[in-house]
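Next up: just one chain, as structure tokens, the form predicted on its own.
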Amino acid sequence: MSEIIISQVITGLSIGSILLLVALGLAIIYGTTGVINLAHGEFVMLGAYSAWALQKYLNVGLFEGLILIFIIVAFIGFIVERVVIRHLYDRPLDTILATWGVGIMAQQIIRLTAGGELRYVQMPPSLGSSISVLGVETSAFRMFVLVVTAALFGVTWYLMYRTNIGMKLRAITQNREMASSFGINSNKIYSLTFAYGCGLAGLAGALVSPLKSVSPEMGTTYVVDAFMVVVLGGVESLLGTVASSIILGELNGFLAFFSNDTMAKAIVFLAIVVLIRFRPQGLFSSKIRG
């Protein structure tokens, strides 16, 4: 009985780590710039395709390619922010439509260049086996994803709360006009923030690509999951994003154990809808954008 419980907890943490990996970039972008990025799933998809292309055409493995994938997808995000998003701040409906359009364009470009068929990324051979965690056999690669996600969160938290650029970003988030009066370049900070969030999404796509087939539409599922995490955690709280990822991961794993993945997702989605009705700010949000 104890082994079953431990196994379910580990499964939930594995699911939660992937949810956090996907949602972290979205939480940063929305929590700081107010942009509802419906193309976030497509940046996850671009990361997965980058991993596939590097592996297929340049013989670069997943390990070696992670930093390059982050740079590639972050640069694409930087261009999108400069060309499209920059002109739509404080216009939420317009940003929704614009990012939705960017997502559709990204899917079509991938279909035209890489094809519409399913692609597959090889898992690093050193992580293809199982390891024992508290006496329970679990995938070494999933544990690797869990460790990388924790590390990325640590880096993100440090950038947000222990660096000069993080201080400027928080100042802009609280009051953009006052921050600008002190000489803070809000346009530059927003561009870097958007690029960083997109880069994290690209890393998420690269890391889940050995677990899921890669296709132009794969981002749709991930963006729904990411929004559920952000809504549950509260858009202003990084720690809330972590907590909500763990909660949803454990809940998905527990419900899937007794039913199936589809039913588990449906129940979780319904629970979040009910939560929004009674606590629209999320479970962990205590601040309001200024």
Contents of the next structure:
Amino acid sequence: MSEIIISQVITGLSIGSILLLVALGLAIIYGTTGVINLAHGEFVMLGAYSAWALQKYLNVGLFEGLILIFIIVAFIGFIVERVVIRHLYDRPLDTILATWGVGIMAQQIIRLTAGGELRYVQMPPSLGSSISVLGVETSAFRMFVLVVTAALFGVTWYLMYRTNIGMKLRAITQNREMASSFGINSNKIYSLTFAYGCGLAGLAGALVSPLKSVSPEMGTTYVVDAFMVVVLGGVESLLGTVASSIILGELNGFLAFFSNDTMAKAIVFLAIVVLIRFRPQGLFSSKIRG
Amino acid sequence: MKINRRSFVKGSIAAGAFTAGFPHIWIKDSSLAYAAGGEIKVGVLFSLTGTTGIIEESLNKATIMAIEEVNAAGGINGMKIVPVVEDPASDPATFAEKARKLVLGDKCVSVFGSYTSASRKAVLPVFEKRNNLYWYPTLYEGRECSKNVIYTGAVPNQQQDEFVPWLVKKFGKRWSLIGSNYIYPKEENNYCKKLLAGLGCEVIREEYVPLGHSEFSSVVNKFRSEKPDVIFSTVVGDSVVALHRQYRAAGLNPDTMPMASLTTSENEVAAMGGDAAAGHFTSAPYFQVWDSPENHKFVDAYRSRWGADKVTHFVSEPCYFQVKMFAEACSKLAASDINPNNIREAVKGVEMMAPQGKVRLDGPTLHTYLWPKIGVCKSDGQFEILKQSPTWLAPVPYKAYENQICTEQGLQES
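Now the other one: the form predicted together with the partner chain, given that the block above is the form predicted on its own.
Every component of the complex follows; first up is the chain already shown.
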């Protein structure tokens, strides 16, 4: 029995790490700029397609390609911010519509250029088997995703709280006009943040692609998951995002193990609906965004 | 005379009543008959966009190719088949709307279409009300007995009757059933459980995941702890890919715990990669590697028409042969007799060499006699056929329901 529990805890952590990976970029963009990026799932999808294209046309494996994928998707995000998002920072409802439109366009562009069929991204062969963690057999690739996610979270935290640019970003988040009057170029910081968040989404797409399937529509499920994490964790709280990913991952894993995935999904959704009824700011945030 | 609106409306109503009241006058007019000006119009209704657009596009391609082949070989008694292609965008409501357009607007004599059961159920009222014919190529859950649908895909008994006993003998009696959460997997599992009960087997788990589900780690953990002899999978779409990849990544072994699927075709295998698919089994009437002259011809023609990297699979093959069946039925009729009713009567009992073998359209049920095969997937992404049914297998769409039987007069209950 204890073995089952350990194996479920690890499974939950693995599910949670994928959730965190997908949600991290969204949390940063939403938490700092207030833009509700409905195209987030499409940036995940673009990451997966970048991994596929690099592998198929340039023969670059998933490991070697990760940095390149981050740069490609971040650059696309940068352009989208410059062309569309920039003009909508004070109009939250319009950003929903605009980013949704961007998402649809991204799906169709991929469908027209890369084709509509499911695509195959090879798992790095060295991680294709299972390893033993705490006496439990588990997928080596999932553990790799867990480690990468932890590392990315560390990098993000460091950028936000230990660098000059992160400090400026936090200043803008607190009061944009005030920060600008102290000479912080808020436009520049916002576009870098947006690009960084998109780059993270791209990495998420690349890292899940060997476990799941790659199709132009794949983003829609991820964006729902990502919003669940952010809503539960509370905006503006990086640690809240981590905690809520782990909670959701473990909850999903255990419910699915002791009943089934259909029930797990329904119960998790219900729990979140009940939670935001009584705690709309999320579990780990003390401030409601005005 | 000044035409005001009222008199115009009155006139139109009168004219409308006239045409509606005496339709036979107009049917004789050759411009309104089904086969006119040396052309026979048929509808092609497969999604080219949306969630199932990926797979349905290949069905559209197989259908178009078959129509081109019939036309190139001289057509039907010198008449050309003219396809009217519509894109229902993977949406059942749009399917119904486009079907209405094809049947009423374009006056198509038959429509080839649908991949999902949901879209078939959505268009069914259109074809039944207008007494037209819908040609449905997909394997499906059975339990349907419409006189307005020609079913050329397999029903549960055709995929399972050989497959399940074979697996029990080879691997054992403890089975785990996993499917996507909708009607098709439930009906297949329903029949599977009946067969297993007859063989004295035990179903240790029956479970359904949401459609489009892609996180199978808990499911894989259950496999790992329960160690079923066979995992019977009716998971569909991109979930198949995720399930196989995560099973493989978790290090489970198909030699001792194989997945047996009714829905994993060459298409899904290409997306999951050969190493994730290797060692798992599929039962279907058709595999691309099937060695027959008809199939070589089909595969070569398909590749030269649509691209060398394209695969044929167990839904695109019926798309291809059902057009040939349609052509054969029409060729028995005089041009003025070509209408849905006569085609239905003419197609009953038609036999022809399809890529999978010699198939026959069963008169009473309008389903098709097929040749089920068992294939094991290899790491190069193709199947190896291990066994073929010794005879063609009759379709029994209500096999799991003993008191119901599909007959020429419709569904009979006893």
